[in-house]
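Just one chain is shown here, as structure tokens, and it is the form predicted alone.
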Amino acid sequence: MTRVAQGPTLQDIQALEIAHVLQTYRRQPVAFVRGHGVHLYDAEGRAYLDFLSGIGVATLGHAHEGLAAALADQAATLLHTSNLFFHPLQGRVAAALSRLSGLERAFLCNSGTEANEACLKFARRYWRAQGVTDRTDFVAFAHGFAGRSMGSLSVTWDEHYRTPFAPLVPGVTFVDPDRPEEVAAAVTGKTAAVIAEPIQGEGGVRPLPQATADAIRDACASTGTLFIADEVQCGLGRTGEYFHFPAVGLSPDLVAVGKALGSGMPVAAALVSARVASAIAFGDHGTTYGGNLLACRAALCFLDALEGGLLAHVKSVGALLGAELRALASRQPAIVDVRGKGLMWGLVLDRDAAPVVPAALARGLVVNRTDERVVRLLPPYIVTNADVHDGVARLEAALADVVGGPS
């Protein structure tokens, strides 16, 4: 294609950011200026397929017709007048969200990291109101990403990214996702919840092994603890279901939800039970952004979008590419695991996965790299049945530019 100019070059944009951009983030030699549908364009005009949607958010891929209009006209109208008074579009996302997930209430907010704080902060409640005061321990998971705030980054597991900022938030035990029998001895009588991701997303794209939920469980049956399914990357039909903790048995007192519900504004939820919404009172909690009537809009147009056939067509395309997937790693040795469901899936390798995200960028896709040894894909769910062939051949070329194959 002719590669035409879109205004500041990838230098200016660099040199800019270089300047006065706080450096948290290691960013690829790519400056994105526009996208339509599952493709980005760059600085100097060149297309990519974008088989990572903004890190599991752009879920209507880019420059989405009906969003756009609907956050057209919600910006023309009414953006903002905070949650001090009654909300013509909160309610409608809270009920949406109550019929999907089971779980009667929810606290809207601006990020997956905001929706698992405030989860923490509603179980430790939830105790304090029944009276219980030393009930204030929670049971995470090694390779868990809950966000990176305090309390959220307490029960995250790697260390580093949780060494610089320690000590953190006390009474978290970590246990391995492999070995179910630890959850029973990790789950006291002072523990105020269990948080797990029913698919692990951060962590390296690991599915909650069926024997560990059901120790989860137990355990949260025979001593009342509350348990936190953080669905923030997983949930909202990334894996072709609505949420993923049913397919595993579980039914949390709470949820964390995120990514996928702007697919692209920021707006998230904590989904919180009957039983532990009867706990919450005025002044518990609260967000000046959040919940407001631009990301609402724009969750909205998610959701009907999402339950008007959307997730069925994730279910299906994500069948393919997940077949697409394994026939690759049958071709490719230096794959030795595909893990996922839906459209979440991660590659792991024999070696570390980091040099195949700029070998893709240069292929013209766009994936990225967790836990070391993982390549993790989460396209827009409306990426069509041509795009993953396309996209899992640009892979297989990534690849072999990197450790050899076939190509």
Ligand SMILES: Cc1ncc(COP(=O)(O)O)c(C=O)c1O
Given for the second form:
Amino acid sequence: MTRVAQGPTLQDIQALEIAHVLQTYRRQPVAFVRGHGVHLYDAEGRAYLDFLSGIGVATLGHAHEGLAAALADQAATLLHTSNLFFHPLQGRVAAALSRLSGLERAFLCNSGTEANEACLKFARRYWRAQGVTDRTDFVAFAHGFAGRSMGSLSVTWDEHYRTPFAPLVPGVTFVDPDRPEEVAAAVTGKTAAVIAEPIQGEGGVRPLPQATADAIRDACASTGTLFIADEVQCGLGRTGEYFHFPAVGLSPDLVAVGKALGSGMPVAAALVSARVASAIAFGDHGTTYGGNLLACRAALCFLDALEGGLLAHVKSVGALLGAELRALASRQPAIVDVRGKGLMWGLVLDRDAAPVVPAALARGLVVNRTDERVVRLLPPYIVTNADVHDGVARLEAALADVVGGPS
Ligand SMILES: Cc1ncc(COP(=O)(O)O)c(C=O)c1O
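Please give the corresponding structure for the form predicted together with this ligand, as opposed to the form predicted alone shown earlier.
Let us now look at the entire complex, which starts with that chain.
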């Protein structure tokens, strides 16, 4: 291919990284150097349709004019002052998140991991504030993912992530989400909180079964246990609704959000009910960067767009994507299940899905593989109906390249 892009080649970029960057990621051999809308462009100038949005992050697409202008304006005005002082944007972000979620207060932080970490700490703090010192345990779910810090890793299921870092936070019980009858026994008088993703993301796009959601609701109600909804991946419009917890009849005391919120700027939040908020005192938790002006400016840009029509768009284009994926599954026998909602989908294959990722890249499509056999799609919210047709056609061709069948 003729190289049209200026700047370092893929080989230059790879060599420098491999020499100096701690090797914790097994990357695809592609270096993206710019983006526009739903498209990414690599160092060789090749265009890709982005159906992953940086793992559910670039909701407004790439190089979004309004976001770029807002960030440039904010950078030229004031970036950061710390949480020692007030600034005009953090309260606006918290108010918007409260309006959308129904939870009264927000703690602004920088990542989904930090949002979950804050939720776990606030849950323990709640019980201690009641004078209860032995409600420190957590109930989490098989296939769940909450992050890689010691606390959030402790409620993350995958043994590959956990074992090298043992011992983790004690007192975590994992329940199989397909065994709702086990929830009641796992939630005891020592449980501080139950944590669950209403739709599991990293675990393979697995919606929480309704019977399990019912069992969580009942167990929390009968024991007073707090419920933490980890909506870092499935929340803030990803499913075509502001949040997924109402769809399964859950009323969380705490909600973790991230990813979508900054559309590429690192910003996340722990949303807290009035009951839990009343137990949190000055100095209980903190962060230097969390909720700084630049991050909040990005969040406001995203939240304005979401409330200003983008959510309705996700709902309609998401319905088309779901229908197209189901139609694809009816033509491609290697697809054994299609799971998800809105713009969050997993195609479950009858085999390891890893080879589909490079095959899709070769067809100019960005997707990823999670939980071994699942091809995951998390397109930007601005994706159009035409992009959906294009993306599904590319995916069908990539699947045919890997497993055979119609392309
Ligand atoms: C449901 C869920 N919770 C938490 C996290 C951790 O978020 P982050 O990578 O921003 O720390 C993720 C990331 O994939 C996630 O999907």
